[in-house]
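The form predicted on its own is given below as one chain in structure tokens.
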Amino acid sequence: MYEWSEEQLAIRDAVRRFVDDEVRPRVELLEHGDEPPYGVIRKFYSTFGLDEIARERFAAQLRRKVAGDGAPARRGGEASAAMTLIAIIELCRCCPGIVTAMGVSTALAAGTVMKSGTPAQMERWGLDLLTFDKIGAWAITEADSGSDALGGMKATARRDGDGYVLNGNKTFITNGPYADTIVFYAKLDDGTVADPRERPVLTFVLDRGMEGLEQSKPFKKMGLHSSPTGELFLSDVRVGKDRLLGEGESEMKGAGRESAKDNFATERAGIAAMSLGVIEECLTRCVEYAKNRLLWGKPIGDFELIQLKLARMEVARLNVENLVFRHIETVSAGKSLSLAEASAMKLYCAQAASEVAMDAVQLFGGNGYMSDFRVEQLARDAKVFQIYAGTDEIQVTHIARDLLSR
């Protein structure tokens, strides 16, 4: 059985500490929106060195696509992995929203600058993404698809001369009223297939500024007030080719899709993590707060509908806390998730920590609705996992296609 080893356990605290120190004293400006996450990202990727690590990675994945190994990139196996989702953990036991930013940058911007760009693309783009001295967005969310996202894409790219005419509006982009380079996804436009919905799906790079390019100020949201999140107008921005990324394989192919398709699997299993950190951080609060807590002259804790609570909550520790584990054995042996696995990894994990975290403001009782003792707003937080990287009835559909399709 894979249990964290004591190596792991000395970062985690470390994390812990982190978190304690520089995270937890700013919850209530990232909160209100007073304060942008990215200064505590950047602090916590040179705190841990994770700046160095991504430059190290990046000119590894470099010298492989310049000599042409098309092999994925490994990136460093079990060791890696377990930092990584000890870090979602952690983080997300305070403020979930650091992760979602985070993540969406250096995860779902840079993994596509760097899996599908040629080197030039790679060191224009990618290395400052990686090493988060950029800000990213990934763009592919809009107002009328939805969970439809690559069918019913609006969003076109037409050829004019050497280049690109790029038009349509993305929504709910996390990073988006900040982002210094955005991963934009459009259907090529040529007049060549008559289904808009079949049409290629391309990927081009934009930076922040450029003519025809609006982003706007951060949503009022729910929840993940630390995680900004706002919308893009693109009208007739031009591009050259030297921003499509897949190096003309995209016009084709339509490998936008494929690239698509791929970070919605490494988004969910990150889920997985994300929602251990909430769930921890709730039954953490709840146990403490039921041993203290007195009625009728006694602890809360010696009631058993309080003691159902809790176990529920452990049950759901343990069990999301095994499907962590087990992806990072699939990474340590050199595999990937299926997008189905991913899919039913994040339909469960979200909805036990949005569960979890309902169930711990339940418990605090007129407290727990109150900020002061913070469940409320992991209860917020929580509930977007059951919704963003595709709400719970898309994971049902894929988990569903892939049992019928065997």
The other form holds:
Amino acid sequence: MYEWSEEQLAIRDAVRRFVDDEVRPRVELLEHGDEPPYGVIRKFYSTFGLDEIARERFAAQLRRKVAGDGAPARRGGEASAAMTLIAIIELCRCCPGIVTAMGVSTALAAGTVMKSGTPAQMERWGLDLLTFDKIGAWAITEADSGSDALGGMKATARRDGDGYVLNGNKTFITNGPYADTIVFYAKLDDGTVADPRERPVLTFVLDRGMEGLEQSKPFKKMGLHSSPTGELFLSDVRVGKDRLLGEGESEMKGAGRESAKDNFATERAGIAAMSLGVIEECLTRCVEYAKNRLLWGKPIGDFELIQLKLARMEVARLNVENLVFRHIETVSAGKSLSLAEASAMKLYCAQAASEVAMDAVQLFGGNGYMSDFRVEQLARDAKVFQIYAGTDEIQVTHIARDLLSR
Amino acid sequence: MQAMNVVVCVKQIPDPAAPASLDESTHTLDRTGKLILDDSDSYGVEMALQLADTEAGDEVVLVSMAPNGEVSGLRTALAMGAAKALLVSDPVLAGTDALGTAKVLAAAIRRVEPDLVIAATESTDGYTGTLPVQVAEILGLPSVTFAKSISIDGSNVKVERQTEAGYDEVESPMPVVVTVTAGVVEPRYPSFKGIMAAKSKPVETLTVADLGLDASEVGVSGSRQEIVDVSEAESRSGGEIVVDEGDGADRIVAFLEQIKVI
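What's the form predicted in complex with the partner chain like, now that we've got the form predicted on its own?
Every component of the complex follows; first up is the chain already shown.
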């Protein structure tokens, strides 16, 4: 694959029109006002029939689960992967926070329920998350365990009769302040495993309003303002086994850790597409600015230092686009990226997006520092690509560990 | 009620956002590259789809003409929900004028046996605004222009026809040709599934000979109109800047009265 097909370009154009009509006019409200992104996301879903596609996908996955087919559901291969990534790219040209809020709910929260849940749990929580009728959060990170999320996790699940009592706090939780459904990771504390780092990780599903569950207000952040991020506080939250994904500890033995790691790979692939959106937008704006901004009587594009910046942006765009194409081809071949491959892709793309966006601010000069010219927002937003879904430093360790294990 | 065939005449035009060029000899627009659905036709497509959506079995058929076999614009309308398309494509069509185009489209429309033919009031590249009524005349059908809404009542069509003062309520037996004013409905976005399905929807391509027309009736040779010269539009003057010294509102009103806007 070296270019988008005609149908993929048609999807791109349709999403681009939606972004121009529905997102750009309210980007200030989303970024600096009090408008959460969920109304726009739901309109995006209904406009393009994504809710209908989600229902069909849910029915197929449920049938497979009931039939006992443990293999990952085929999701239409290339067409489905490309459709998702094109939407991510186009939305990220304007408002990456929307993609973060949408992706965490439909890919991470819903994805975990659909993969690890029983058929009853899929029906109870999965469908509404996939259609975005309900907002989902995926709660794993804690204040003292970001990159060490699984080992250093302090949230506990203590057995209590047929159920559990959950305690602990989570932070940096996307959609945390508004989530209707929360996928919550906690360590089983039954006293049989002495070392807390080695205790089994269990995954629970919580609903907004449960006794003992508190959802904070949104944090103030450097960027990604349109993606509400917050904390969760659990104090003796009592849950039945029906809220333990898989509904059995034996089924969940090791599964909590594995489902989290699967999601790491999914997240990392998505960030390549998010990076491409930011890079494409910055490059388009920079080329136009370089042609029209006059200094000493000529366009600044005539100056070689500006040309160098543009050329470096184009190199980054081509490389990141090629990585996105490679991901689509991998999926279409029925394969998936290894964690190390996804890490390598995420590391490169996140750094490229951040560098391109900061160079765009520099190229625009004083105007670049002003919000009207949009690139400063993209620069602030892109920085988080190097931090969330695994920091640059963690990606390096995953890549190196894989190389050295061969 | 019997299923209804709604034909929408759609034009594929060079992307207005891309730089356009004119053929030096004929002064006509260069149409050799990728063409897109004329934005003014998207309203007719939407109106036809809304009418077809109300009755099961009703079908929207696109009819178009393009010299180079281009279907990109048709795929856009098919993705919105039209069932199929009929494209007349033939090298001899290059340079065809409005009447020649009307002859070609009328011949194509006749094959579909429509109950209703919808067209835009005018295209956004040619702006002659004459084609729909020419098609109606050739087909021997009544025509209603400037529709802001269309409804079906038995074998009749009811149209709210825009006028300077408001709108007229017009009723006509079907089949009928109706032109739709831009902006009267909100054209739907094609769904992702619609876009993927559009590539497998039928697009029948016909030549001028297939329609039983003589090549001399179309193209440059068949044209009764000729563009003899094209010149650049005068650039707009800077306008008049009025400084508000307490009488700003009065001066605005006076200006609007002078140009007969109020």
